[in-house]
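A lone chain, given as structure tokens: the form predicted alone.
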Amino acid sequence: MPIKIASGKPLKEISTLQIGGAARFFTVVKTSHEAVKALLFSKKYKVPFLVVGKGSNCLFDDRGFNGLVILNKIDYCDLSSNIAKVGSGFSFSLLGSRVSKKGLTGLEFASGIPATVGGAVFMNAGANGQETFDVLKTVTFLTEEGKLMQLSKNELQYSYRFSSFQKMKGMIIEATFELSRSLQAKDMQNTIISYRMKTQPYNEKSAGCIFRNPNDTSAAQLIDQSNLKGMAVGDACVSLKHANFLINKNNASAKDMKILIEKVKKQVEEKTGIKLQEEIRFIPYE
């Protein structure tokens, strides 16, 4: 069966920041077969494609995206002993909770991170001294030509908030994780999620942390020390609760958010001499 392709989908509806214009083309994929069809549609009609999971680390353009946006809903999770085989559209936070409840350690930090498994692998998401690639075993990747390939961890490059997939054209379909047994896994996961709920603006429209942490310090601390909490451009505002979260108070535009990001970077550099780098991805119209 052919996949359904829509047009004019407002990207703010699939963004945790709730910012962005409309996609020229839009589809939802729930299987690898549908993902293949989506990428072949992109190739056939010579339009760029963008894969989105939770839409939590993206700032879409106010004009939208002049191509095909693929919403990833490949969301199965199979646990066998200490191995988790997970669809790339599965909730990373739910995965962290589920494996911790089973007494498996390595993904406690995932709880509360608003990402899919594919997004977490793509960014090598991490927190609390843990990273996604610490326990990653293999990844099934779909090339832009529609071919599936399985890659082991040692075939991939990764570092802080980086993976090889950021330089590859295609789509992550599945990831397997090799975990270890721990009686403390559930308690650690509960501690992490409790701390996040207290210190991060979970009820606000945000994209998570906007900036990468520089060596030996945190971006939040630098922004806080620069007295920038509450700084605003239009409805884009530095959170009063966590300085590395920039929130959409009501109806912020991408332009507002970009100006605010640049102002924060400039003032932090003037105050501290440190130049912050964005963790959020800017998605241009073209």
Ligand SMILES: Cc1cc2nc3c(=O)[nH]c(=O)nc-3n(C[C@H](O)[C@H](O)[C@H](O)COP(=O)(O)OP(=O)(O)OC[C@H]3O[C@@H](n4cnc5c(N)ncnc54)[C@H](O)[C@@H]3O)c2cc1C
Given for the second form:
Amino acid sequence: MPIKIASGKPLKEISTLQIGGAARFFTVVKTSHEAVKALLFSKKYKVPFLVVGKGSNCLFDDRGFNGLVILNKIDYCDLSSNIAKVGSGFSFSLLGSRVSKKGLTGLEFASGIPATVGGAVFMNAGANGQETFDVLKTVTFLTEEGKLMQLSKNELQYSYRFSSFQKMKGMIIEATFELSRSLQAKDMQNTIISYRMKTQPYNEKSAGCIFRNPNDTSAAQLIDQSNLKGMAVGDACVSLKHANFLINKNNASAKDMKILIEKVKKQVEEKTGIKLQEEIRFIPYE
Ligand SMILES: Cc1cc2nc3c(=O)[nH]c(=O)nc-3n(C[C@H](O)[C@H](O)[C@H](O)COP(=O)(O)OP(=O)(O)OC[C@H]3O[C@@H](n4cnc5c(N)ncnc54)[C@H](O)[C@@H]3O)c2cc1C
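Switch from the form predicted alone, shown above, to the form predicted together with the named molecule and output its structure.
The complete assembly is shown below, putting the previous chain first.
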């Protein structure tokens, strides 16, 4: 069966910031076979492709994306003993709460992060002293030529919010995680989720933390110290609740958000001498 390719999908509908123009081509994949077909479409018609999970770390361009956007819905989760084998489109938050409930530690921090497993591996997402690669065992990766390959963690590079996948062209299809038993896992997960709800603007349109934490310090603290909470450009605004969350109050454009990001960087550097770097990924039109 051929996959369905649509055109003109508004990317704001698949972004937690709810910003972005339309995709020239758009498809949803539910299996690795469909993912292969999507990548082959991109190759055949010579258009770039972009894999999107929950769009919780993407700032799409106001003009959209001049290529094929592949929305990842490969979402199974098999848990056997202390090993979780998970489709890359599975909810990372649900994975975190599911394993914690079973008394398995390592992914408590995932609960409350509105990501897919693929996006979390790509970004090496982390919080509360834990990160994705701590418990990652293997990844099944689809190359842009449409070949599946199995990679183990020791074949990959990773560091704070970085993984080798950021330099590779293709799609993460599946990940396995090796967890350990802990009687505290469920309690720890509950503590993490209530702290998130208290300290982060959960009901606002955001992409989580916009800036990486510089060495030994918190970007939120630097922005707060620079008195930038509430600063706005159009509908793009520095959250009053968490200074590293830049929110879309209603109808912000990507341009508004980018100008706000630059203003925050400039003012933080003037005030503290520290140059912030973006954690969010800008997705250009071309
Ligand atoms: C409220 C909120 C709280 C957050 N809290 C945290 C936090 O505590 N810690 C943290 O690290 N992040 C946090 N984030 C940011 C975000 O959730 C993470 O960066 C997450 O890893 C992005 O996952 P995603 O599936 O949404 O990826 P997307 O935003 O869809 O994509 C991000 C990048 O990954 C690539 N990608 C996604 N899936 C695949 C795949 N299967 N194969 C290849 N490439 C892929 C995309 O092309 C893109 O370049 C938060 C965001 C929000 C909105």
